[in-house]
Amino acid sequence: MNKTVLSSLNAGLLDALSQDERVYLLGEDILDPYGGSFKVTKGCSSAFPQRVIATPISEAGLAGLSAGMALRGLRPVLEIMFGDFITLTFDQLVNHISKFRWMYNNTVNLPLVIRAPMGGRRGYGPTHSQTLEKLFMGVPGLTLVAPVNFVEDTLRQEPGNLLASIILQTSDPVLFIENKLQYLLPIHQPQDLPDLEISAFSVDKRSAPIFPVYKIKIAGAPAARVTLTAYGYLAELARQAMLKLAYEEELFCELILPTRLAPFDVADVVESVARTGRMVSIEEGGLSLGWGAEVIARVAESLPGAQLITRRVAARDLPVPAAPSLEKRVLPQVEDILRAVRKVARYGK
């Protein structure tokens, strides 16, 4: 049975705790036997009782405390129970944590990792179902990372390995985005998906940790006509759409999946779009002023004079409802990706 994203992340936390005694976990209800709202920290407090700390309900205070621990040489990992509550850390993240290196002329490091479960599709309602990482994507000094449930043989960067390497190697603050529906997805290796070719590229090989970018395409298919780009759980929906389009309509795409959302390196997306001329960005956050808009703008700037046909797939600019039927209408679905790809593929024909 394949390892899931949840079990991989859990193993990554245990690995980081075992490798470096400076690693501490902090968060609400993360102790055993509960092990956190989504069980990512399960077993950690039993194995490392002195370095797993259950905290009061005060995200702003926890962010400040974690920042102080990092400045003193520790490597804290802070779990935000629901990503919606990341808004309570906004002042600490934007005005302090992300700026200390500049304020103190590179004399300090701040190796803080903040984990935040984002996203809907579980009927939790407007304040527990949001995808808010776009609020932080333009903050200098703050790195945003979102794992995907794919690996490539030559780069074993499954989500837990990626998380552990960030915890152990980063010198700067990282916001680590986990989608709630992603937790139970299996981690796909190439042998699990014989219909697909999975390849991985490293962002900035000179630095550590390394953030892979994955390219997925139909095995043995003709040249792709459309570039798809997505991250996190939406990578799985994009994969489903890509297969459906290939086998039912002979409309072939290639899918580019970055794991580092900010600072964003657009080179791999540009390389693909330069060949296809058509692009669909896919995200669960709200459509307006989102990640997809930035990616499309960067691609257009990198290909001056090119005639590009683009489309964005994202959530409607509405609060996420609790009722399943309404939630489905607000959040992007596979059918939305299919429609967007068909539109850009047929444009001008």
Given for the second form:
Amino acid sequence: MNKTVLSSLNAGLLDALSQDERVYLLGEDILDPYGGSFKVTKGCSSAFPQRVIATPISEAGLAGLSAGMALRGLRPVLEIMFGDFITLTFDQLVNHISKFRWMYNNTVNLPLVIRAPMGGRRGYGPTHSQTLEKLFMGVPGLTLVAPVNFVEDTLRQEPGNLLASIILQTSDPVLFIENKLQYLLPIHQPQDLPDLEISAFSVDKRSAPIFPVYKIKIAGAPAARVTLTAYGYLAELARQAMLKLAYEEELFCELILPTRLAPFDVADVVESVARTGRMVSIEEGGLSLGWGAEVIARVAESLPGAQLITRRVAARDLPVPAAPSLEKRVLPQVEDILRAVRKVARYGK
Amino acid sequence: MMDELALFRAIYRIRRFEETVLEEFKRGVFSGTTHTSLGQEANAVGVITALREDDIIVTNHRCHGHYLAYGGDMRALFAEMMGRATGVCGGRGGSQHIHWRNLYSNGVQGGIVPIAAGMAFAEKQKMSGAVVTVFIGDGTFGEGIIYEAFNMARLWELPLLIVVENNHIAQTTPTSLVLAGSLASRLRAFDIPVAELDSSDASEIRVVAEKSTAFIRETSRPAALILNTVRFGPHSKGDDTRAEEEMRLLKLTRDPVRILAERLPLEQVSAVRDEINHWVAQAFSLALADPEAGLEDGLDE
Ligand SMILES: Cc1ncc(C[n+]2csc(CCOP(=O)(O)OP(=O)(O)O)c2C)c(N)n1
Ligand SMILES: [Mg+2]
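Since the one above is the form predicted on its own, can you give the form predicted in complex with its partner chain too?
What follows is the entire complex, opening with the chain shown before.
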């Protein structure tokens, strides 16, 4: 069986638990035989019964509890059952967890990982389908990470390796953003994708853990005309759009996929846009004040005087509807990416 | 056993420090705000002197008394409130956001309680034997998150002492106006044993606190201590709406400084007062001369 994002994350949790006794998993319904709503913790409680803890339905209290554990030397990992419920932890994240290190003048560490599965396309309706991480991207002191379903040959970092290395190495709070549909995706190995050239760089050379940025090109293609940037599950939709445009329309793009979303580091996007002058940002969260808005602003500031043609692909600013026909229209689809890229490529030509 | 002179010394140190804070606020020496524990000093001293060296203290907006009773340096706290680089947290936190050794405070009501429970969880797992003491006010019983924390603390048998400083008021609102039932019954609903005291006598509080921590160490279960008390000063700087006459009478009967002083020889009391007045004044002027806090990350460029 091909490895999926889900099985990789599951292996990452087991690996972190076995490597360090300070690692604890907490969450609702995470014990075997159920193994969590999305099965990411499957097998963990059987292997490490003392350190995998079923909790009350108390997201706010659990965020606080795990922060206290982290402040006193443990490495807790908290699962939020549906990413939508992360709103319950808002005060803990904004007024407590993200603040302690800085406001205490760098005298504490807070190595906490909060995992939250976001995303729709399963008909779960307005309170179980959202992509809410943009609400946390501007909070100083919080690191946001989203894995992608690609590996390449130098860093060899699958989603599970990324998760395990964060759990074992971080000294600060990390929101690890997962996605319900991404769980089921196979992890693309370089040999599975002969059409693509994948390279990966570490975003911050000084930091451990390593947060890769992936740069994906069509193998042997002429210079890219448009820069695409996406993260998480939408990396997969962007890849599909990119191949279609290349093969059916000879419109060549390059795709930049950061795994660390915040703090922002857009150097690789800037480098690409400096060549293409055109970019499309792609995300599943709502359009207004989203990830793409910040990325584009930063790219524009980094290229003073350059002509920049951009569009954002994102969800409409509406609740995510339950009906499949409505949900499809509210959340960004491959077709929306195609349309946006064509528009940007065509502009002024 | 700690003698009463030492308790008096600790209480008077807080008193003089906080009187200085209120006096000097008027002159614009401090920035931001402050919440003094004037009248409640016996809680801080009674409880914290009952703790062991490696125990943990988690506190709130009204944290100066706890910090000072824990042995915190006066110059560093003055400096923190003056925005000086030498402050407890280099001026980043100010009055309500301090961390020193095993003491942590934050200025948002209630949110520290699950954090304290998590610390107790960690200490239990590490088998350190440490007890975590969290101080909260009566008004904070309006915040839902504390009940999530009470539940987890009892469920997982965490070594947590919940100290409720019940001054019967939250900012300007009498708690009777906003609280259904009673504080104790809310704690007991989680099967957390409650000891309740109506006293401003540090010796008396200390004895009860020692019993609570002994219970926690023995059973590794949480316990609560409700300390009925009187807030002498304003909520923060000058926002007191209570009747002056009522406050005058309470100050006669419920003053922790006076209660201890009356049991000690007069000359000892005045010697301690003189000595502490001197140290507080010195800490204040040293902090005043300290350099302003700055960012050293080149952000100003
Ligand atoms: C979540 C939150 N809401 C409101 C405030 C503003 N506030 C600060 S102290 C306080 C009163 C707290 O009362 P209590 O818990 O009884 O403590 P006390 O001040 O009496 O020591 C209020 C409303 C706050 N700091 N945090
Ligand atoms: Mg009160």
